[in-house]
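Only one chain is shown below, in structure tokens, and it's the form predicted alone.
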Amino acid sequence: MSIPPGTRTKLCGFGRYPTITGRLVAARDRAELSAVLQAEPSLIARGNGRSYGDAALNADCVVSMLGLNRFVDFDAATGVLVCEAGILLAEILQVMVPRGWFPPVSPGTQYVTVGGMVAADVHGKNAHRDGTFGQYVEWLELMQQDGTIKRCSRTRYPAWLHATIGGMGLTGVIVTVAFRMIAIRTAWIHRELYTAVGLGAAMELLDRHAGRHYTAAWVDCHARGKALGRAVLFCGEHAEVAALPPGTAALHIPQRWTATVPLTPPCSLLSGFCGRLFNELYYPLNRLKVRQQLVDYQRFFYPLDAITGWHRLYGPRGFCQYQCVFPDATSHRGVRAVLQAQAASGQASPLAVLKRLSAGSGLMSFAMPGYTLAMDYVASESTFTLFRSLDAIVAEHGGRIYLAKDSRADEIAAGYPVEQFRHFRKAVDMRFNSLLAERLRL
């Protein structure tokens, strides 16, 4: 069994911070993957590199899973799709939407792998009512350090399944995933838009529309005083055929306009004056928009995917996302404290999203019943100083920081059952390792 040759190259997550020089090995099938696992003393699997920080970085060996990207089976009676872990969500959408099927949970980009969706137990705009992706996993196949495969389900190796969902790739390499899709009649979304003059109104809107299939709110992080937390709320439902204009194809959408950011500008174009200007314009402009609109699923779920390389606009230092969640009992106080702290720091985020969550499905899942706030910042020492103050707020209010977005915390939030996860890892194998795992001593 030959070991695929590796290449020393610069590696980073989507935020481009941190960046390391590491050995990248591309496995094209199970045999090559098995050879790598048996030969390497330390490694981590990598999907499409869309986790923001260092979750898929290892200075010794990083195994690219993009070669294991095949459809295996689909049962139209149950909606269960079986596929290899390296397949992109975009590829699934391209094949399954025209057939009337949609993923049960989708993150904010379609350019993630299914294995990555399991490892991060991703949530979407329907997390308040439909939970996280891991809840829809029927079973998965996990390759261990000796090349053997465990098929984990809720009846066979359930502890392995529980630790792998949300386990950030630290329990083994996810090879195959079987998960339930949902049936749709059209590729269109009936979208409704609401504006809220402050944080209290925004959270009240999210609570009021908790029965809607999809909800998420953009938040103006530059606003202060009574306007603190002013927001634009988007609600969505899968449209029925009868709601489409005459002549509209139900399961096919028109070609999407796209653009590319070809170069990294010498400084950030999304912070400072530019970020403030965007926030100042975005809220009033959305107040003028049509409240109800029919949009295709690409525009509703993946607006930033239309701009390839948009993350380069943060400049050469890269960016970090701070995503935290607070339990229901402390959500209002916690979110308000975070918004006040970042506004007072003078480093208001140009892009921020507020959503409701329900419980995650894995041992180390980020999601819990409550509110989550995600904010982007240029990677800098002043940003990290701000983040440390936000860490204290999260800890005080019993919250968590999303491991798929983190790139610099020196200890994991107490809201995670970390000792239980560490115990599971030590009892199994510590060969699967990442910079995130080392940093947080997982």
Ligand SMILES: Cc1cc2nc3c(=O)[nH]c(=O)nc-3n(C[C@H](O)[C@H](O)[C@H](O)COP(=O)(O)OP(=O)(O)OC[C@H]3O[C@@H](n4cnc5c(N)ncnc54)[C@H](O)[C@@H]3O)c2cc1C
Given for the second form:
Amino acid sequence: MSIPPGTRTKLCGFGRYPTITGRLVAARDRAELSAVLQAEPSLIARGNGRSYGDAALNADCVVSMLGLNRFVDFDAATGVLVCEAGILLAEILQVMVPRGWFPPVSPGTQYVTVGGMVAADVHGKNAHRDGTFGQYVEWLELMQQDGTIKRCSRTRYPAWLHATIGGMGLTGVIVTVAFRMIAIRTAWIHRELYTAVGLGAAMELLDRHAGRHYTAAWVDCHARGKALGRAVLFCGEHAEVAALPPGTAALHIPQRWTATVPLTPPCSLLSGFCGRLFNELYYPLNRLKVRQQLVDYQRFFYPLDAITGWHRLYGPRGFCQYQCVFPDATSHRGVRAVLQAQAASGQASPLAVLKRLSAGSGLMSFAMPGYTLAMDYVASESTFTLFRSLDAIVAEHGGRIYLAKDSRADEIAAGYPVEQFRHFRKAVDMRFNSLLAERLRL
Amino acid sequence: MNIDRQRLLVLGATADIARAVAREFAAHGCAVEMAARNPDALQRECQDLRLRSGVEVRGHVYDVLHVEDDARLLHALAENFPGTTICAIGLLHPQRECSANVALAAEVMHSNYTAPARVLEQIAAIYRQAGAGCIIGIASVAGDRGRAANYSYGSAKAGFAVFLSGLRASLQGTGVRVITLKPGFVRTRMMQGRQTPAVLTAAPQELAVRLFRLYDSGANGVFYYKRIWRPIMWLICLLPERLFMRLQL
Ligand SMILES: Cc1cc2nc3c(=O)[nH]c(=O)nc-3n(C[C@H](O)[C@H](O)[C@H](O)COP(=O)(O)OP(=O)(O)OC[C@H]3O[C@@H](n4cnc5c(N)ncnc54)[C@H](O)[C@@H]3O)c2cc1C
Ligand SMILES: NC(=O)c1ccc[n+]([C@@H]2O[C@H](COP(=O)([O-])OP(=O)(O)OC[C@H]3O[C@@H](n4cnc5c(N)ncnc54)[C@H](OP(=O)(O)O)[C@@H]3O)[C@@H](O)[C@H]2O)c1
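Other form of same protein, the form predicted in complex with the ligand, not the form predicted alone:
Time for the whole complex; same chain goes first.
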């Protein structure tokens, strides 16, 4: 078996910070993958690079999984789909939605791989109710450094499964994943929008709608004082056929308006834009109190995917996301403190996403019962200063930050069972390694 | 022989370009016969295509360098012979290695030219007799002018392209079409490790979409992808030999 040659190229995550020059090797089947793993002393798997920071970066070797993108099996009786780990969620949707199946959990973009969804144990708008993606994994195949494959499930190698879900690629390379999908009758979502005048109201609304299939809130980060935390809440349910206008093909995926950002502007254009967007939604809606609409699933789940390269609008320096979660007991105080600190810093994020989570399903999963808040910033020294002060708030309230979004923290031990994870890694293999793992000493 | 217009035969079905083309044809409702030399990879591609598209997909183990495989393949297809055949078989080795090892050079030449020509000639005969069919051959811009960097491969692709154009001419008026596709750079396994300019480089899916459109519109002739390659190659072919040599293109 010949080893595929690598390409020296610039590599980065979605936030384009940090950017390194590294070697990218693409494997297209397990034989090639196995040859690469046996040859490389240090490497990390990479999905579609939608994690924001350095989770899928390694100075020696990065293995692209995008070539392992085949459907392997589907059982319509149980809804279990088996696919290779490099397949994009977008491809799964395109094939499965017309047949009446939907992913059990879906992040805010469809351009992620299934391997990336497992490795970060991603959560979606239904995290308050249905947990994280890892929960729906029936089994997965994990390739080790010697090129052999372990099939891990809740009964065989359960400790491996537990460490791999949310394990950020550090336990091996996920080759195949079997996960349960959910049945849908239409490609449409019945959406309801509500407004909340402040943070208390927003959290109360989220709690009140906890029975809904999907919920999430956009928070205006510029609001202060009484209006601190004012928000627009989105709720959604999969629409029934009867709810569609007559003549609509229920499972047909509507064509979508799309655009591409052709180049990176010299400075960030996004802050002003998002602020305006929020206000345009908030004020008219606030008079109405509630607005109901039927939207197709792409507009509901992946609004930003319509604009390829939207994140370039953050300018040439790249950007960072700060996403943290607080346990139930301290959620109100923690979220309020974070919003206050970032508004006071004078570099408020244009928007924050506020959501309720429930427990994750892996050892290093981010999700826990409580509230999560996510905010984007242009990468800069003052951003990092702000982030350090937010870190202190998170630690003080017993919360944690999301590794898939992080690019700069220097300590996370308080929030995660790092000792236990490190122990597991040492016992099996330290060759799977990323800049993230080195930075945080995982 | 019974020709099934809604059926595609893919020679070299595990090629990255072939996978994309098979998917595109299947998305338009074509059944697909996949022929490739690696049985495990073939089986995986067949299963993937079946699940994605829901069309009938069959796999045939086939190595174009094994002459005896031809008869087996054609026999297996005989009942419902696919009305369209695409040949995506190709082999590229660095010129250095080919020059140092004449056996390897010969393998490159056979894989890209003589062997595919042998099987396509037989398929053309079937189409000719039936008075219908479409043959799609993947040649390459590398066959338009011999370069120091890949003349073993390039010369074979040139031979293949000339074969296809002769075949096209000989089939004129029979109802059988021949499409020669000359890709420039395509992001596939063959190109791994090489940095190529983005404007000249295509993704296999885009190529597949364009090829299906060509096929569907009744095209018969030579086509480049990306299209910008046609004027580029035209200019390159115009360069006097001395200048061409000095430029080391
Ligand atoms: C616009 C946007 C919205 C998002 N919304 C959400 C959201 O709502 N909820 C949420 O949870 N996340 C969200 N994310 C984050 C994203 O879902 C995760 O970062 C996900 O891991 C990205 O998948 P990827 O395939 O791009 O993986 P990459 O970014 O390439 O890699 C991420 C990690 O997964 C590992 N990995 C990837 N493939 C494999 C494999 N085959 N085997 C082993 N390890 C592997 C990598 O080593 C790395 O550690 C969002 C990201 C963006 C850009
Ligand atoms: N990529 C480009 O930039 C580019 C440019 C111009 C032309 N082309 C041509 O496009 C076609 C497809 O190539 P690709 O880019 O998709 O690369 P590829 O994936 O390497 O495809 C080449 C295919 O040919 C098959 N093959 C080689 N020898 C064979 C044999 N003896 N019998 C049967 N099959 C054989 C290989 O089989 P295995 O899978 O078993 O190895 C492989 O699937 C080729 O003809 C290539 O020359 C490509």
